[in-house]
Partner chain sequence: MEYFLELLLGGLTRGSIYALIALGYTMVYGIIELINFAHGEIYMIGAFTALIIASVLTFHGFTGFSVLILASVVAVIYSAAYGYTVEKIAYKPLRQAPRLSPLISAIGMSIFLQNYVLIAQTSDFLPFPNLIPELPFLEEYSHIMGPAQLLIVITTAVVTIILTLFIKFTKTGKAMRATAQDRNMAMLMGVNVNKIISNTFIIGSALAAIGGVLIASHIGRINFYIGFIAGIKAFTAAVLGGIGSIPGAVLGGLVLGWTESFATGYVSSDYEDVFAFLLLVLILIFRPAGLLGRSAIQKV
Amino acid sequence: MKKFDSRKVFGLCLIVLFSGFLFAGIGFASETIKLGVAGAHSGDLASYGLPTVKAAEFVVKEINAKGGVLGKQIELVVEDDVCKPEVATNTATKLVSQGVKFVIGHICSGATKSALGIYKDAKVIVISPSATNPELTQSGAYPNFYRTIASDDAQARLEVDFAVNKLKVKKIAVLHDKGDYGKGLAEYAKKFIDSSNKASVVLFEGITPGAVDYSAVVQKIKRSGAEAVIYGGYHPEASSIVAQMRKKKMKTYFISDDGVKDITFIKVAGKYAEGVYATGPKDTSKNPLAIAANELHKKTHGSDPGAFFLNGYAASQAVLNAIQKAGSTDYNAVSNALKAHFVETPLGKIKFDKKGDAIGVGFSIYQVQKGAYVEIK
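Is it possible to get the structure of the chain by itself, in the form predicted on its own?
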């Protein structure tokens, strides 16, 4: 009979115990697929971020009710970045530390750009419903980034073409809020105006976000003789500038972007919003999936959804469809699936090109008419 060796038995027990913990940990970690939602969920720009949270909640609830993805339930992890770049890095770090491998967001281009490096290093796939800065996809710096909205160069082109060819203006003032989103759009607008040979930029200037009084820049617009203003930025500043222009009896056209194409702009600007033009995602109100999503929001929350709701809906559907098609949560497999497979969404049938831009989406021109944005055909 062999001599009993207590040290070997003790060591074997430790191995078994450690293995038990290890496999228990693996089982726990794989119980759900975590989907992050990052954006402005508080502050002045919350009306841009909260609709995406609600969209993701609807998509996840429906998919989980059908058994989830790859047999696992989807778990939402929501983090607020207030649309500020300096906060967004912390938001990204939080999501990565919680084991999130897929993120819907961020909302603002500056915040998105600030966070993308962190996600890239952690091999986290990011799909934004609203970050339109062209460099986010065109620079090639962020292969982990996708978006369900067209980029600012397309948006600026549409604004300039509308101003020059439809409104027939020849003198245009171009303003921006100095941010990655607003300034980038304004620079593209200036470039397109300069190359049009039909109009000229009579004023190009950045404003200070959050200022109480924009009378100085309004006076510059007036002195420049501008027939139209193209503004790159968000609704808080746009509403103030428009109000001050109209109070001075200026009839100058005001044309802005999807950062202004939001019901909050109309509420804040009030009667002065009437007649303002803004670009925004194409109207998909006749799409059966869009109708269903909008009705679901009305039934659940008692109101119409806000800006980028359908884009957030499509982003959530796209990433979860790609995981299912890939048969895995592996970064490379899901990345390939996003580019290879179309998915039916409220925006239409979409997939992504090699840069990460959505194939099948675009912008339209809208005008505030009787207190609501109406698509201009």
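Definition used throughout: the rigid core is the maximal C-alpha set that superposes within 1.5 Å between two forms. Remember, it's a predicted structure, so these values are computed and weren't measured experimentally. Residue numbers count along the first chain shown, from 1. What changes on going to the form predicted in complex with the partner chain:
- Structural comment: of the residues Ala199, Thr89, Val202, Asp283, the hinge joining the rigid parts that turn between these two forms is found at Asp283.
- Of the two rigid parts of this chain, the smaller turns against the larger by 51 degrees between these two forms, per C-alpha superposition.
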Given for the second form:
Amino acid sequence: MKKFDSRKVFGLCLIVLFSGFLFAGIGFASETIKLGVAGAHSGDLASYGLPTVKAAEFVVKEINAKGGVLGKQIELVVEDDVCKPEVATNTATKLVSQGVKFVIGHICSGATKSALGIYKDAKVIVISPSATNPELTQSGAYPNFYRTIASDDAQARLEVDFAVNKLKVKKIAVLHDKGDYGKGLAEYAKKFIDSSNKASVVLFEGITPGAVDYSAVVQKIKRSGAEAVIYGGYHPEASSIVAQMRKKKMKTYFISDDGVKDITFIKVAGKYAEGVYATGPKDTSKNPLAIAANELHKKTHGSDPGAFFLNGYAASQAVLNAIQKAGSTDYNAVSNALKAHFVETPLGKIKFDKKGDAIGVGFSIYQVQKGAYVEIK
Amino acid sequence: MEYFLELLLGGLTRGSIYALIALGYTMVYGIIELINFAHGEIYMIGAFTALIIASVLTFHGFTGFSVLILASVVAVIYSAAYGYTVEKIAYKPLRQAPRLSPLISAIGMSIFLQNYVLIAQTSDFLPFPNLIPELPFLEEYSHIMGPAQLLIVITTAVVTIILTLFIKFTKTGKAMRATAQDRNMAMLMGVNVNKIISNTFIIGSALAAIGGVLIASHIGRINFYIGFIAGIKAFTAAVLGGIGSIPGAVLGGLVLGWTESFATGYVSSDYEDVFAFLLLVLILIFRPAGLLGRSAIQKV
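Since we've got the form predicted on its own here, give me the form predicted in complex with the partner chain too.
Zooming out: every chain and molecule, the one shown earlier first.
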């Protein structure tokens, strides 16, 4: 009796399951465009992923209220990848099997990379608000991938361009703090200087973070005859090195990254901070769309938006705009539209280059002038 | 040649910084064979006290040397009080316990003090005012040595000499040596051992505070964590020179400073720590008691 019962239950389950799928298929197939949102929505990196979900919700709500895209309502399909590459492949499969053609995500570079293969085979367009690994776009392996954030090497590229073309220096010392972030940037900077053929790297060294004294390194910079120092790392060490350089009356340019573009750097380095260059994200605080998006978040959720909120916002707008412009949800048509048309977003006017990086998003050079960072145009 | 000289002087400054902190480690170890891990935090508290006092004084219009001296005096008193209290709370009740217990207690104290300052003050880096006035006659040599460096080197030298004389020729110094040799015997001879140990902590903490003021002026920034890294390096210097020996701490500090400076200058700063600790390993292989340490005869 028991055996018979369980079989019956199993059969019933099967029927329910299949009919469920059937209904789902009938229910959504023709009336909505599905927009997947994938990323870390739980676990210790949830704070990186959830703001993008909220951003997508805002954009979709606004567009649906105006009648949707191509006369169809947008439906959000949110899936969690916990920022783990091995989970991300499941997340991707799940989204693809639900008929999602466009995905906002993923959040972490590693998870994004592992999911991209599946999306590529299924011809799904993916726009990440936060995956900064340079390879994702530059390798050319993922033509279906776009992002609304500058890649990790963008700062190094900007620093080198600025030093070589604007400051016109020939000898550059590249230093870093041996950390993932600082060393990564320094290695890119070295690569770009070498390939520019206009300047040479006279010194490439890692310093010890937190040391009591950097005089030996500073002497070494002086001896190398470097006209500019490019430093990859954070502000505590940068302020020590700059102070010791200036105390030794060295007028060497000091160029660093967004780890240094921090008000604490100016506070700590004081008068020695004057004239230091640092790259930092483009200023969006005066963009009316950014102000509106932040206000909306505050009104709805009662708090300031978290990381990558505006990038997620821009990604959602970009893909929906491209569908509208393409006039269909066809992979090729939308891909072309993403690259062809600028769209107004909280990050500014953006479109994508042929590799998938956003044009108009990224970093600017700032200089410390009279105790504040001023953007150099 | 000039490059060599610059590295030599840079290493001298760095070594003096290590030595100034290492003196406190070595004194405490000499007396009660305890590695006082909270010593780095006393140094940090000294720097914070000086920062607060200096800000208040500058606000009231004091300038120049008066700020430096007043801030240092207050920092010394405050830090000495901390050192005294730490010993009474964390080490004295464990005087008869196995040697591992006060060591764990010291690590606990170190973590406690760090987090106490973190909560009471801030986790950010704070700018430390340059308390050491510019010296006109040094202007010409500013590319080699600034006033802060000069003052650090001189202070370390003076402190070492005074400390050595103090231990050799005063009554307290004699009692300290007696306590270091055999605590029970010293007690039987009428030495107030607890008082001597307290004094050692007070002197060590006062030195740490002086170090804190000078070094923070040299670096120009402080946060709650500076004591940890400086403490590790100073501890290495003390072991290198022979822990328990006062000239040893100074020599150890200088050797460490020069090693790091020359390794950075002639090889690469990537390997700064590698060379420093390689040297430590080598010295400990060939002279297990350190450069100037005497290997103690195990008491049965």
